[in-house]
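So this first bit is one chain, no partners, the form predicted on its own, shown in structure tokens.
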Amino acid sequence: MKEKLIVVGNGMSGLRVIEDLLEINKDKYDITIFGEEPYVNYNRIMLSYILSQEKTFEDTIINHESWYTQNNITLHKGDKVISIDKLNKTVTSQNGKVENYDKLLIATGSKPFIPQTVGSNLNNVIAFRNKADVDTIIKTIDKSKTAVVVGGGLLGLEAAYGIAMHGVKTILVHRSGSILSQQLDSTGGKLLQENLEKYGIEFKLNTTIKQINGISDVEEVEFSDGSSVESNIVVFATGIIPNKDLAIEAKLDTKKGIIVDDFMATSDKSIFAVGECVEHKGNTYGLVAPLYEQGKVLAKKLADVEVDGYSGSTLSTRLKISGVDLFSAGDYLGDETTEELILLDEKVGIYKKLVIYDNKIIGIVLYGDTADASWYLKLLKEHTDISDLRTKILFGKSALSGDSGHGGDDVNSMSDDEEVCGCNGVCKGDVVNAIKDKDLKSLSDVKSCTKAGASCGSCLGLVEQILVNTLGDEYNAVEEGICDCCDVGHKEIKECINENEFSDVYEVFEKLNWKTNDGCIKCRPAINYYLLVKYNDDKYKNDKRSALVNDRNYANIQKDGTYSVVPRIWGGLTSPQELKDIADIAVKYDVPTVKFTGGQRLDMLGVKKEQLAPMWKDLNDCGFVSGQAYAKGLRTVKTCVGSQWCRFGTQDSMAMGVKLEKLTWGSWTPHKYKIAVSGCPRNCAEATIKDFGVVAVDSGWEIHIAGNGGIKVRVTDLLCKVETDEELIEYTKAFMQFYREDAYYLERTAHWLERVGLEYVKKIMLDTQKREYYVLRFEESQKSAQVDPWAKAIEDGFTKEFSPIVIKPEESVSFEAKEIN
């Protein structure tokens, strides 16, 4: 008969311990968890990313509803434990719920720290530590108010960036000098204030919060400084207390926290805590590394598996904050007593610190340059003498392996016991072993697995570059779901709409046995772009609520919430005429930026919503159609003067540049795609680094294909030379038509080519026939795709765009996210 194991806790560290106790020993325990919260178990880390939309909450969630179905477990969500009867061996719940148990588990987490000021029991006076409060902030936050973010440590900086990215002034209060200074220098403090204050935050340092003012919501905020703000809410990230209350109403030993053993064993040899609760050798824990160690141990404890006791935890971090890479570890401060090994470069944002004792790594600060965390972390874990490597040390390890260029990145060079996530403790030896002993083909297998990239995510790119190292050629066979929605890839539901006849997304959904009802924002978009692709939109009608956000208002949405407005300049050029119609529209809606674009058109940025409308109107009242500047197909064909102006011009690249526009404009493609047209080979048009790159020479014009001018430049590649401008344009419809129905959905054309090869697309574009197949469903898809979005909007009325998309949550079985508890 199994034992009954209770679980109070349905957060990380705790389900953290059941989902390794499952790979040990699936069958001990009859399991029973209680959760504060009405959700299932997700990534309490990840709020950050929620806060700034940078993700969603079905993106955190770890274990959904069918993982503890799978595993017999019984989930009770928004039930509190109230008491324990450790005589009895019970708990009791909130809703009355009494429960026995053999073995207890608690992991109840910690609770935010407010300090008592005035007016801090006001409305809109909250943390920054769950779900609700994340949902709190988003419905509250004003732009036409300010919002103050009261703490400068991790979570203060990602909940003032979350907020900051609404749009909204923000003022970030830190009691110290120094922004995170729990983690951080002064000198990398001051580098991560300067990044942060580009996102628009604002800094008080060495100030508090006097008193908040207000009578019953926060209306406004004095400072010591003896400034004052209006607000409507105050975000405190002032710290954590472990959140002992059930231990101490139980009569468990407890000081700061719960007290525990090396075996996570509480005073109560039946009774374990786990987590940010707990109390190890005088130390509380409140990142996730050191939990998921804990967490480790007790599931063998638990599983009746020799193992060693926990000893404590080396602390490291890493600031969740899109384009901020920081890092730091140990004892990053030092004393007279140490030595730092110091590199600093301000004006690209770098800053390495070493903390040396006794030859030996201490301490570290890592900001700018992150590539190699783990590597040094390893150093510092395992004592190792660094003598012989100080000359180098701080340019990193592959300086000292002669293989200076290529980076950190080289998996190469990393030893098996270096830390690949440090949320996870999961070295590379862990996921190379995983891979080849479990037969893991795809990223999600490895992070399903391992834990490794499962938490914050920051060590995605590292676990795939071991995965491609470790599968080699295997790994480009591949198929992997385009999310967690589904177990099928791109190339399945391109086959399956190819041989089916379809009429919306869901009939889709249905056919491949979807998960979730209604989808998500990665795999809707794909499925009707596909769809798209195969009918037309004259069979089938574009979905504008799978559509990602700025194709669903014709317009792309900036950092303040404004909007920026594009109108199409045909091959980038326009008249004094349009000038002035451009400038005689900016100055009538004041917008308050106007600047030219790369690809040589005019973007009006700063544009409220309900400016769109009328703004486009008048554009379209003057002859201007949109730009698509927003759009996943044509955005611009560059061109230089050619031979109208240009004394080396060989072709007349500013007509053929508006014939190219003007022909494939408005056209849906897997990503972005840019065209450009040179005259000479002197390339002014740069067009060697485009989708789509035309150039002019003595015979006639250079093709080449599949450019990148972004992150990481792609030049193109040759695909063929042709004689004339008839020849130009047949290439340049079938080639685009070929890209649209043969490359994944978000597959720039350098990804998609360097998925299939130059050979294969030669092979295609260069059969006269298959040629001629493409540009006869290139010119009959035309037909329905070149309406302008902007009069279509206008004349269908423009105000839905605008109203959150809801899809009937009361009738979704699956997606967790839509609960409104």
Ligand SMILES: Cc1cc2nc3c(=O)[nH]c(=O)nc-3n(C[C@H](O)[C@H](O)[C@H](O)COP(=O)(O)OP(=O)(O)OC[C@H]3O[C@@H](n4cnc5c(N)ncnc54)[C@H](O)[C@@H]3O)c2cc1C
Given for the second form:
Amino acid sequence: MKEKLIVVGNGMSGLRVIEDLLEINKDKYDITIFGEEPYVNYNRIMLSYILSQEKTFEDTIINHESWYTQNNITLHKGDKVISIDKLNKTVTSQNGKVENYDKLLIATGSKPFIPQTVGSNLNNVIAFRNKADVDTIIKTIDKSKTAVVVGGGLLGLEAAYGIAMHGVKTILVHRSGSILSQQLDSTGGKLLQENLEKYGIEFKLNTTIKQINGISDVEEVEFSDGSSVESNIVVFATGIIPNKDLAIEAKLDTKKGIIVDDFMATSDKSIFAVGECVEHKGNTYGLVAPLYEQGKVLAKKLADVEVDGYSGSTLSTRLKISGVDLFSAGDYLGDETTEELILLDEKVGIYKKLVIYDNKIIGIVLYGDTADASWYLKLLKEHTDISDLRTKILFGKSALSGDSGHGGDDVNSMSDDEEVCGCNGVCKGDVVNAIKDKDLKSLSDVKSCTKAGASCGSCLGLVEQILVNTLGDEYNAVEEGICDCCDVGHKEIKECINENEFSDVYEVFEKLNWKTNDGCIKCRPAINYYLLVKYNDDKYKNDKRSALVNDRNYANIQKDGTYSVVPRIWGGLTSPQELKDIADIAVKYDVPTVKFTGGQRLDMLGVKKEQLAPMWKDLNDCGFVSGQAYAKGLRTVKTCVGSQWCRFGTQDSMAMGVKLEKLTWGSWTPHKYKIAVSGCPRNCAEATIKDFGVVAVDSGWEIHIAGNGGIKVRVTDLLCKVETDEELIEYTKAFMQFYREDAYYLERTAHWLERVGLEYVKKIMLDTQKREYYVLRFEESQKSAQVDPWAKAIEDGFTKEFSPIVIKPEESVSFEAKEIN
Amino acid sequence: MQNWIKITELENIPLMGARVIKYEDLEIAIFKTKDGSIYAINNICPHRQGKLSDGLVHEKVVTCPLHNTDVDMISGESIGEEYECTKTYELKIENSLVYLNLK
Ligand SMILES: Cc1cc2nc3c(=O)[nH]c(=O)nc-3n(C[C@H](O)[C@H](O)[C@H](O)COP(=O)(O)OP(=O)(O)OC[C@H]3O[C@@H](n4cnc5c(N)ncnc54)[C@H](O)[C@@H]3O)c2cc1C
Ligand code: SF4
Ligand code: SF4
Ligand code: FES
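With the form predicted on its own in hand, show me what the form predicted together with the ligand looks like.
The next block holds the full complex; its first chain is the one shown before.
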């Protein structure tokens, strides 16, 4: 007979215990789970991404219904357990279910703490804790009013960021003088605050909420500094309290939380507890890493497998806000007995602090550059004596090996016992071994088998790199489907397209068993791109209806639905006549804004869709072609003035820039593509943050690849040095074509390179034969690609539909009042 | 109440694309889907007022070009997110001419 195990709480820690348990012994228990929330088990951490619209709820589900069924688990969703009868070993739920147990697991998490103030009982005064809260926030926020978030901790910041991402003015109120005071010292807090202000979050520090006014809903918020603001929502992120209600009712021992021993047993030996609701040796925890450590112990205990008890956890945290890198661990504040090693570059936004005691790291704060977080954490956890490393330690691990490198998380230099995934406590060696022992081939296999990357997801890039490095040539990115329409990933789609002949995207859908008739915004543009690249000539016509809006309308759509028009300016060089022509056209069409772009062109913003065609025509007449500022293709070639004008220039960067642009314009690439040419190592054209960067040196040209100035700036890697212009041109063609064919759609050179590794790219690019192959394919494809899309769109009549059909009421009645049924 | 107005020839609505109709203050997008059926829907996305006529058409759904909200052309509901409904209109074809019911 199986024993009966009941779990109260369908959340992150309770379900992890069950997953771990099933892995050790599938047959020991009959499992029943009660969850108060009306959903299957989801990743609470990801609520931040749902709020900021970077993920959907579907993305956050950890275990679908099918998982419960497959494992014979009974799930009572939306049914709260209200009491426990220890004597008869039963639980009773709100819906009246009474079930008996042999073992009971309480995993009820915690409750948000909302301080009592006048008005805190009004509608839309809420916490940020569950799916329902996020739904309420999204539904309530209103662009004409300000949203107020209380609490400058991790959760408060993520809430404020998420709300601000909706374009809503957000005020964050925090009691102390600097934000994230639990994780950062004041210097770090100040840098972070400046960064977040850029997203439109306003901070009120040393301030609290005095009262909230309104009749039933929130209408206005008054602050302790005397100011007030019109608002219709207040989100509290002011701390959590272990949810021990059930345990108190059942007379289990509790203090701050439910008291457990090293094996997660409560004062009743048939009842266990895990997660935020427990108190272990006086500590409660609010992050998943320690809860998962507890869970691991408990799973073994429940399976009757020998296990060392849980002994507490070291906490480390990261903030999940795009473009903000922050990591802290241990005792980051220190005291008079400790020393601090500090590196601060305010302009670049980098701050690193190590708190040292007795020559050992005891605390870490990293802001702006967290590449070495796992290394420092390892030194901390192992109490390593750092006397010998002291002078260089702040520059990171790569500084020790003498590789000035370009930063980034280099897994090659990580040792096996360095932690990759903080949430799940997985080290590099664990991942490597799992890949080898269990013959894992895909990222999702690694994720489900080791759990690395399965929680907050910030380590996924690293995990994938380990996979690539471990499998080498065998690496076969069998990923998940690229969207809900299919079960296949980019790699498989590309292979299928290369092995078969297709004449349109629909044939590909059919061949690969698409679940929908005509795909969606994610898959159709991707397939269209792959077909374009394969056929390389005009055997396949670009399917405009399958392209993203900019690539379809040959202009950049802007936030108000108007477009921006950018004529090509070769190598950034123009003439008075051209400037005059552009100015005349801008005046003629009453263009509200004209701006120099970051890539040395002129951008005419605010053009109505119906103005596009005539405007293009006028530009064409003056000799301009489209600057493809919208395209997944070559955007610009930026140049400095080089040897033609500059005192330092060793090569003619302007001439070379023009040459390279004439060579590469018109092409399609997986994502936008930018080139720059600098005339000497002073690098005024900033070539080392471009997809393809060229820098003149005394002996010729240096070729740099895969840089990008996006959310996360990536400096290029050096591909090679060449001596002649001809070689440079050859590499320009070969690299672009290789990227076009090898990368996935919407993967920028930087991400592609990080996925496949520099070695792989070098191996192909430095091989004369392979290079030649790509050069030929590039030249072939450019023959049909270098057609001005503006002129073409006008010529084949596509722009007709750009103008609305205007119907005047008096004309419309011409169709009489005859009823049509 | 029915209020039918004459729009345009059916062939003027591009397959898998849209045509915008302006009638006084109204902007209505008429879409033609893969099987040739047509749908009329207010051109304004319920999320942040993107122009749906510039969106990608798939099945009976249009994906707004600004932030990829999916809008059902039949019901005007946003899919997966809860925004207000977008208004949809009845259409008729007679002798290759398209008529729209403004109600
Ligand atoms: C927005 C947000 C972002 C976060 N980001 C991070 C992060 O980046 N990193 C990190 O480590 N942690 C993060 N956390 C914290 C992390 O989510 C929690 O530590 C973790 O979810 C706690 O797991 P748990 O199982 O103890 O509780 P929960 O996951 O909260 O699960 C408890 C469940 O029990 C249910 N329940 C309660 N009482 C009953 C009852 N009587 N009967 C039935 N069901 C009941 C609750 O409804 C809930 O679903 C974040 C939390 C939030 C809210
Ligand atoms: S990169 Fe060199 S050549 Fe070009 S402008 Fe700067 S200093 Fe002059
Ligand atoms: S142009 Fe680029 S950087 Fe500027 S607001 Fe738009 S997306 Fe952001
Ligand atoms: S305006 Fe339509 S998705 Fe944003």
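Note that the structure is predicted; figures quoted are calculated from it, not measured. In this text, the rigid core denotes the largest set of C-alpha atoms whose superposition between the two forms falls within 1.5 Å. Positions refer to the first chain, counted from 1.
Relative to the superposed core, residue 174 undergoes a C-alpha shift smaller than 2 Å between these two forms.
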